[in-house]
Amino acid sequence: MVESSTEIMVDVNNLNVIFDKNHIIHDVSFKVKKGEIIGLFGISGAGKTTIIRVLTCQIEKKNWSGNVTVTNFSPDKKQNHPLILHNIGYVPQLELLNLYYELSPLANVEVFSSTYGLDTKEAKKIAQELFKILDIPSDTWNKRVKHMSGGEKKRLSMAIGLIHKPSVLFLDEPTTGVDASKRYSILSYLKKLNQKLDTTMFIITHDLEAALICDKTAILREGRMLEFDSPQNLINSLPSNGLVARFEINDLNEAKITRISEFSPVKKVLRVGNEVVEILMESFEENLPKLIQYMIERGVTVNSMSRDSASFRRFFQIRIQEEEEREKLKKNIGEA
């Protein structure tokens, strides 16, 4: 894909958000191209929702600064708000916020289309196409939504958010409230929609597994963007491109973890179970046999060993941990 101005769906430069004296978002910048799926990841209070509220015209310009465009319109001008809102869709975390449970799926489409001034007949035609893509059973289309399963409601909510064919779709915690076994199904449906419709998507979530379908992932902490890149590029930035040695160790304790950490090529030792550690190190292939010998010589008994590649979940854990350690060090220097 050749990047051009017409391909950029969302462009954010030096976004700052301040309410009274509270600085919520600090100098956030990123660009999103047409058809990309973007994951915004971070714990509560990281700033994910605040950024989306700026992009969806929910925060007054007096509370934010920076250069922001959404589908080539800036939310800093109120006259642009209807244009932006026409070009975007939103799927809330709770389906009851955009679905009428006492109505049927097709009746919901009728209400939505009248609210947005859409042609009802055309909207229903689009809806039925979306229902088929999302595997919403045809025998539910004219029955009350309240009788649908949790996964069906979630998929119906996605379809409603796409009825007006938005260029950009924002999804708030799309896997929340769905059985663990169905989370991957929801993510698969989102990828399917993205591929068939070429819709740019923002997934705002705590669910790190959502990175599996994302083209780019943003990691946020306390209003700052720590990373913005593809999940694989982030993983590859770890020592040895993210190769991990996983050891099960007898009577694992902090002293043994410290001992392992003292082997100079080792960069990270992560305790991931009662007796399990994952180790990242430089020159993985060369140093793995040396590490095993080093542990044997120092009385660290290994029960089993396997090798793997780090997941995005592991990268996220490492990156947040690094930031916490950096801030702790900065605070200690300031108090000294």
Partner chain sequence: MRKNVRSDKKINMVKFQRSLFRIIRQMKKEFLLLLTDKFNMLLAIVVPPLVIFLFGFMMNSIPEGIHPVDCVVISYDSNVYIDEGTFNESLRDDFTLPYVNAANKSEYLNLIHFYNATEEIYAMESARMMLLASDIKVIISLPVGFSEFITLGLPGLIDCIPDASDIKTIQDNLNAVFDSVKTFVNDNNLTPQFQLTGYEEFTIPEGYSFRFNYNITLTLSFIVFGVSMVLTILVVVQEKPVARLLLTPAKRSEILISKYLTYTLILIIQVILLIISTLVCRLYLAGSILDLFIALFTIGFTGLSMGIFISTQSKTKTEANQLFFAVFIVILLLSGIFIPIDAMPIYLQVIAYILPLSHGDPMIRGIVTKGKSVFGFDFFALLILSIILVLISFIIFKRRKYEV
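Requested next: the structure of the form predicted in complex with its partner chain (the form predicted on its own having been shown above).
Coming up is the bare chain, nothing alongside it.
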């Protein structure tokens, strides 16, 4: 039991991807254990899809280097590709391009499951179990996919990705284009499947809420991995374990923000609304009263105040901002 829980499903060491002289991924390394849900976060163009494409045998070896194994097989050898593809599932971003719309859900299941050598009966049995977990109404099972709702299609696509009980499931933007309420339900379905089937999941997403279900989150920026840890650990690495003070301030402006930043325990001032700032500081409990006093003395009028723990969203913002500032600095030094 203990052994299996530490089994490494995906191992990436010093991955570099270069497309005709464009260095897309720089020295990315991480390990994923069995049963973990990994969230791969990063703004557009960061290289999320590219990493997944390496792991799923979609990029030729000549374009990448590094030691990579997926379910203990390396995608650098062509003969390993069928073995890896047998062990993984892939839920692509767009259903329109990745389901047979003119066929029924069960016929789709048959098409995809047969490629793994599953016989039809067995596949349909598994599919029906998955459909039930995913709440795909049974009256749609034999109708054409094109008549299903968007959310149903998405869940069908997930079921198909899981039909052969893969060890690792890759999901590209599973919540993009789904409305807010459904987003949460998709995330909870994923968690449910993860727990029932012990499937390792790899989720590419812009949706920072997805971190809620992730055991580990990876933050990617311009092809470099900035962080790879559990969301809680990342939040805890912030000053005072990520405690934030939220202030509503009259006539908030840049000058006032600068003034607040000048208070030495303050590590970060984030403007999160028109008149709202969030403040991170060292020794939160001790310094909060002092900060309020400081603000009153400097003529910064506080309307209301609340305290909170930073969300992953906040952490992500801070981390990306930090990186941008560091880069600017580097550039300035370089110019000077």
